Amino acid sequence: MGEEVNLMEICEKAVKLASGFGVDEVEVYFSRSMAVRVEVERNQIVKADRFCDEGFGVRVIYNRSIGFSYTNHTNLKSLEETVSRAVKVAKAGKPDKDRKGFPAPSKLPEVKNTYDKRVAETSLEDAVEITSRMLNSALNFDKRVLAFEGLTVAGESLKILVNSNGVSYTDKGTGIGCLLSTLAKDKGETTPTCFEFEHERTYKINPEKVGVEAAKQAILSLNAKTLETGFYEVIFSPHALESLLYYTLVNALKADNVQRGKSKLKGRLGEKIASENLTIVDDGLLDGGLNTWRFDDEGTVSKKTVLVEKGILKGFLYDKYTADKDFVESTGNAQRTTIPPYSSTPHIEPTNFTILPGKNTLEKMFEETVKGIYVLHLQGAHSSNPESGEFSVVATPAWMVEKGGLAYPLKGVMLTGVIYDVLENVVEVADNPRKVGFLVAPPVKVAKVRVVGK
């Protein structure tokens, strides 16, 4: 705790220093990430290391122009030089009439299950042991399985934000996760790469389960068949939803895209944009959420924002700048997503983008599917058009669903369409949500999706 106080004092000194240059507002952001990491390649553990990265990012506002600079040296002298560079950038820039400043202080909310001392104290030996359990469970599942690559990471992060408006916040969190990519080889056939992972804020991952599931996916992908082009019922796993939604719906919900006219949702607040079976919230305070923090990366306190309620568009994702333009409050979605975080300025990103669960199990969803497809992962979602919502993605691995279960694996399958048609055709949401990156969601069943086969 003493070190955190010292770092806070350094940030406060830097704010005072920058204020002395005659700028209007100052923000100093500090982040530190410490972790252990173990890597797998071709059935073997090949690397184990420990890393730590820390630094300061400084933003200043002068005459409504903003300047930014950063340093990975954590002494006061280097920070002073960084402040000086940021001031020079701001004074050389052009005024932006829409820039109204950094956030003001507010009471910080409480968050739960975001820090676990056991995770913070995970040793390299612990991480190697976790990785070995994951790897061995996959290789023992079936001799045809190859563990192509994988990793285990565990560590803690600290962030501090101080600005000239009186904001003086600090928060720390932990994270632990393991991932394994697999493929299967049998009688001259090699499956596409499959993968499974778990990521948590507290020490409750199951590496054996990750290994077994990754191996099972690979074995179930053997002897794949082609499919006739047509419209099918499609059940999207949380993994598939994560990539599809980010490059279509999530980008359309970002206020900066809305304000620039790069979103089909502009001017549609209060309108129906999806099935009534779909309710979506962005919950920066989610218990144990992978992106849960007490404040965002520019000092707005975290909160829960309803985006879609029973199919009706209710809101957008804002940072302070875009919120000021629309005369609303920021939703706390300013994030620094580069690595390391202090090296970039914040931009709008979801926190825990949550699709509220339904009542049926995935097994029940399979039983009620006459002839459909279960899609575990998607490739190529990054090439989707965020303005129109159009997408064309490869579904792999994917399986035909018949007679209440997975009938056989599919190959050469693409899904095409517009995300808003997909949202309108959501007929069922399962009851078992998973945390997958920014997304918290269960499997979702869509009544009608165009599937291109061979």
The other form holds:
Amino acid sequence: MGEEVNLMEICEKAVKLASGFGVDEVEVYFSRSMAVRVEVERNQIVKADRFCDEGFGVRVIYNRSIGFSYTNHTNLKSLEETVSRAVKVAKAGKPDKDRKGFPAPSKLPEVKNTYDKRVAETSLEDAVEITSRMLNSALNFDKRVLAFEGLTVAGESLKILVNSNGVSYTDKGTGIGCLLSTLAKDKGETTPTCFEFEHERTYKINPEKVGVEAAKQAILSLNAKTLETGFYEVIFSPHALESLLYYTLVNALKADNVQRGKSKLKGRLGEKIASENLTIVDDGLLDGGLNTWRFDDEGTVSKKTVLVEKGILKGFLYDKYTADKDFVESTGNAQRTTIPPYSSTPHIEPTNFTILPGKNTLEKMFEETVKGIYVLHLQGAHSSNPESGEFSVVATPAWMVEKGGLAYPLKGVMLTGVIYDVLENVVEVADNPRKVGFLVAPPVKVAKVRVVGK
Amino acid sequence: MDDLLLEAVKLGEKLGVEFVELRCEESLRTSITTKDGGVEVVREGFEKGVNVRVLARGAWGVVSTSKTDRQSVFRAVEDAYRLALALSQKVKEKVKLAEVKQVKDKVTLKPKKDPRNIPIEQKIGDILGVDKTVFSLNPQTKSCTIDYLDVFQKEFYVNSEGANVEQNKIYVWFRVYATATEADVFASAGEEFGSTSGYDVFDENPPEKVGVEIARRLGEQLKAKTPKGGVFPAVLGSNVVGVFVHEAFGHLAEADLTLSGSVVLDKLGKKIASDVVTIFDDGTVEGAFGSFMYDDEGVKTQKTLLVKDGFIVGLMHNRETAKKFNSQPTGNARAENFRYTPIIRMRNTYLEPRDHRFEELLEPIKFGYYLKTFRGGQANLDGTFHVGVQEAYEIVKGEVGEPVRNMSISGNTLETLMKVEAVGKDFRLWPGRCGKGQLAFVCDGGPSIRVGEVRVGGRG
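Please show me the structure of the same protein in the form predicted together with its partner chain, now that we have looked at it in the form predicted alone.
Below is the whole assembly, all chains and molecules, this chain first.
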């Protein structure tokens, strides 16, 4: 704790220093990430690395213009230089009449299961052990499996944010994860790449399960068949949803896109935009959530925001700037997503974008599917049109669902459509949510998706 | 810095490493984001750090740190050695490196225009010049986001085999992304520009000219119809050929991915494309965004022939894969910055032009598509590719017809390469950034080509 207090004092000193340059507001952000990482390449563990990455990012507002500078040299002298660079570039910018300022202090919420001492103290030996267990489970599953890459990472992060409005926050968190990418080769056929992972804030990962699942996916992808073009029921896995939703719906829910006419959801608050089976909240306070912190990356306290309730559009994702423009409160969605976080300015991103679960199990969902497709991963989702929500993506791996289960793997399958039609056609949400990046969701079944095949 | 790094190498040798290398770099980065005529933020950052990679008993140990004082650098070497030792018990097949000529050299900058001498106000002015043109030429424009970045970087590379290279680099990059709406139609257009020769990127791409092009594309898309889904003949423009060559083929020929089971592994030396297909990955194109003198293993860059007249004759290597294939390193080992270890990355990857005029490419197509500009691309090791297209047109009776929007193509890379019927002579390179766990600045390109058939995703 002693060091955190010391770092916070340095940040506070820098804020005072910048105030002396005649700027209107100042913010000093510090982040530190420390981790140990073990990597797999082609069925064996080959590389271990350890890093510590820390630095300061300084934002100043001068005449409604923002300047930013950062450094990874964490002494007071470098920080002073960084402050003067931020002031210099702010003066070169142009005033923005909508720029109101940085957040004011508020009561910090409590969050649960975001820090685990055991994760922070993961040794190289622990990480090697986890990786071996994962790798061996996959290789013992079937000889045709190639575990072409994988990794285990465990580490902790510290964030400090101080601004000239009196905000002075600190929070730390841990994360541990393991991932294995596989493919299977048999009789001249190569499957598409498959992968499985677990990522948690506390020490509760199951490397054997990850290994077996990754191997099983690859084996189940052998002997893929094509299918006829037409409309099918599609069950999207949480992984597939993560990529599809990010480039379409999530973009449309970001307030800056709404304000700039880049979202089809503009002006539709209170209207039905999705099936009544769909309720989505952005939950910055989720217990053990991968993106759960006590405050966002510009000092707004974290909160839970209802976005879609039983199909009705209820809200958007805001940072302080866009919230001021709409005369509402920030939803705490300002994030610094670059590596490392201190090296860039915050922008709007979801925290834990949560689709509330339904009642049926995935198995039951399969049973009730007459002629459908189960899509595990999507390729090319980033080429969707984020403004219109139109997408055209490759589903791989994907399986035909018949007689209550996965009948056979599919190849050469493209899904095309508009995200708003997909949302409208959600017939069921399964009961088993999982955390995949920004998303927390169970598999989701959609009626009538256009599939381009042979 | 040099002396400290050499001492650190000696320390590694004393510890008993098989191989040790240190990469030390410092960089100054200036970036600007503008949105709809306003400046969102101006940024200027400074960072410095060192990456130590040790090979001991056949395993890699790596430590990166921002602390470049003597004590920290020495500790990093010791820690990296310890990591490698701890891992070595698990290594079944020991890592070995191909031999390479070790170089001592200093690469100085010869920028045509040094971005550090350009005032921020002028950079903002140039960027906003693009914005202003787009909004004034196309009244339906809703948004225009421009990101600008320039990087000045000093890098030192030393290793225990005697390499000692200092390189000074400059990158200047900007990206324009604009959207327009009319009635219920949403259109978007974007493009990236980049150079390693300096701020002259704006001389080659004057703001107004860039703005005119973006506005034109927005206008075309607003009038466009949605494509029919199915399999059609197509002409791919230089920009789409570039992304195809990079995403669909290039990644398969990165030797680490080839070894990981990419479909070209069983095809080395064999015919994988039609006779008219020749592909290079070239780090020597002067001023191009993917060019540099030495890679991050100290290996000199080169022009690497990957496909010659349809036969796959080469792969892109680092020292480790070159050893495995009993081949030579090609200078493709690149790291995004000191936080990362080098992996195999492309440089400027392109299809070699031939002699067809554009009209000759279109001529035999009764109905098909002309895919002019891409939106994004992705491929899988099994050879499935997907390219999203921002600008496309119908081809009707051998002529370019009406615009089509939001289309994408997919298929099998090798099957598609076999179906390349004719290659044009209108060559161009397109700067971009490639992600493979790390970011790399690259170019891709080629001339326009005719392909017998591709699968088009559409809603018609």
